[in-house]
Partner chain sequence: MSKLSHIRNFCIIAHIDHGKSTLADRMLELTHTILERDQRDQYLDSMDLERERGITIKAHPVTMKYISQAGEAYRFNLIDTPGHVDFAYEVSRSLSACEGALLVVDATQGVEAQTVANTHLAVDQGLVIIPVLNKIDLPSANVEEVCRQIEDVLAIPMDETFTVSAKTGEGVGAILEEIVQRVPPPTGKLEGPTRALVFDSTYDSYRGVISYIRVVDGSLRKGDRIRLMSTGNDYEIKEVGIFNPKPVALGALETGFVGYLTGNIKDSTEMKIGDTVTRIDQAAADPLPGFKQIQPMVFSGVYPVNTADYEKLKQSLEKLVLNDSSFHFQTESSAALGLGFRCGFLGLLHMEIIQERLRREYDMDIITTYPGVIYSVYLRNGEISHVDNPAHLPEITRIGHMEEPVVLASIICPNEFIGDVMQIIMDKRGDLEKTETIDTRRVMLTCRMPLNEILIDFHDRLKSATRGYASMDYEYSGYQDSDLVKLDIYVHGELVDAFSCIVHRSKAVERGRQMCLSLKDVIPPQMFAVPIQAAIQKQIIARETVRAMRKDVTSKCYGGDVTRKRKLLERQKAGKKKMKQVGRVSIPQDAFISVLKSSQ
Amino acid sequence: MSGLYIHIPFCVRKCLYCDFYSLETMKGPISGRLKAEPEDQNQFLDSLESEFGSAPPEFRPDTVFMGGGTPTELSLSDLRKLMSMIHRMADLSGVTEWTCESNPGTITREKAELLRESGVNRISLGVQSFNQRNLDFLGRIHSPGDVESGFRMLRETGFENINLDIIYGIPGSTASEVEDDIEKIVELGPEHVSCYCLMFEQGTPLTRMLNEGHIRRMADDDELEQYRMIRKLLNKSGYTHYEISNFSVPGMECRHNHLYWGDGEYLGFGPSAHSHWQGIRRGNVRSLKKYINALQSGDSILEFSERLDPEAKARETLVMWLRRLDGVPRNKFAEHTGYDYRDLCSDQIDYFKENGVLEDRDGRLVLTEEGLFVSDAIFSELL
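Could you give me the structure of that single chain in the form predicted in complex with its partner chain?
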């Protein structure tokens, strides 16, 4: 199994909490964030094609994921160019899942049809909230109404596998607003739901507002209440909680994300894209300009590359696998990493089991429900 990731580093406007690499295409100093320069925008696809050219010949992805940024922020013609380039450059014969991220404000029927015709069979829509005040807080460009119309349009275009992203833990939001969000989602009936807790990442406007005292973090207890409610409501409506942040109707788990959590292989293209290939993790530069220049002059586009020693790698795998709610099968883990996890950290595992945050279940090491909420504290000890 392997995956292909393509990073499209453009957004109409960057959301206030976001720290993924992307440039704003909207004119004017609205958010004070980095703007995309038209010549770089024009160069981007050519550069991407030239990076594609360096892919190993044996690369034959099972999944494709187009993320960003906002892939659907590309113009219809650029999007068409991108799709035909992917078909030209990669062997897609084994692809079973092809996701494109989108934003309810930028997806049009023409773009959706183009994606569908080009082989995309899964759309991930950044909904975040159905509450206008919360959307404003996050700096989103769409309205709750856009989500419903966009979703219906995607269904009409033939997408049978749709993910909706929502964010909880938004300062000022209430449990009943989150309850409304989930009700709306259930009403729409996507195949997959990702729920992320709002994070204050370094360097984002939101974090600046926090540090300057304009906003306050939500109390842990309130965040927890929202998380529990989301779990409860989605479970009740037939969704399975299969990863810390992810829910799906049975059989519709995101295969591409499994490669990330499961120590799978993937190649990422585009600025700031990450790859994991033959035991090496690599990261591309977080700058469109540098990315373009390096590709033109034949320099390295890598910002980082590492190969972990086998034990560190095994620990990393253990922690990533534990994100899955069905846990880590002991045999499979040993087969994959060459280590028995009990040899790596039996003291810690026993200690966490005593405290009821980890448990053994049918030969698997699994986070308990309580463990789910404190998983970082567990993971940091297992590394």
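What I would like now is the form predicted on its own, since the data block earlier showed the form predicted in complex with its partner chain; can you produce it?
FYI, this one's just the chain on its own, none of its partners or other molecules.
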């Protein structure tokens, strides 16, 4: 399989926790984040079309993912222009899953109908919480009511594959509030649910607030309690927990994300977009102005490009495969990478097994329940 990723670098207002590259389009007082200029969106679309011209002629994606930023922040006319450009840039006849991220505050019936008519068959809706206080804390622009009305509108326009994102571990939130979030999600009945623990990324307003003592992180034990509650409630409601942060009804796993977790190939377009193609990983510049200027002048838009040596590539594959709850089949891993994972990092694996966060299960290396919650620390050591 191969995938196409397109990064739309615009948000109405950037959330206080978000580290993905985007520019704010909201008028009024500056929130401390990068602001878009009036001409930026037109120049971006022209530059994106130019970058599309670099796609290999044999490129034929199986999945498409439009992320950001907020793709549905674009006006209806700009969104129509974008969809037309995508159809011209590659043969999409083999696409089985086409996802578009959206904020409940920016999706309209007209945009939903356009997306559906253009081939998008999966929407990922950034809910984060059904509690207004928690939404305000995160800097979201929508209300709980926007989520429910937006979800029903998406159903009415024909979307039969919808993901809802939520965030837990929000300072000041309670286990009962998280339980209420999950109950509301189950009541709506999406096909897929993504649940992320709040991260304090370097350079974000939320992290500055933390460092200045205005807020406190939730205790690890409380975060773990919320995570376990989410797993229990979603599993009880028929969702399969198939990746650290992802749940789906049977057969509705995110195919595009499998490319990332399964060492697949994909091409990324737009500022800050990453690609993995023919053994090379590369990333575009994390600046719209640099991206536009480079394409206009014929310069490189790459911020980095690298080919990992075989051992480093095998370690990366081990970490990505471990994200799935069914783990890493030892024989399949050796066939795919040329390495036995015991030869790669036996000391680390033994240490984590002794501490109860990794285990061997039917010829597979898997994260235990305790290991799921501390997976980032495990992955860092295995790399």
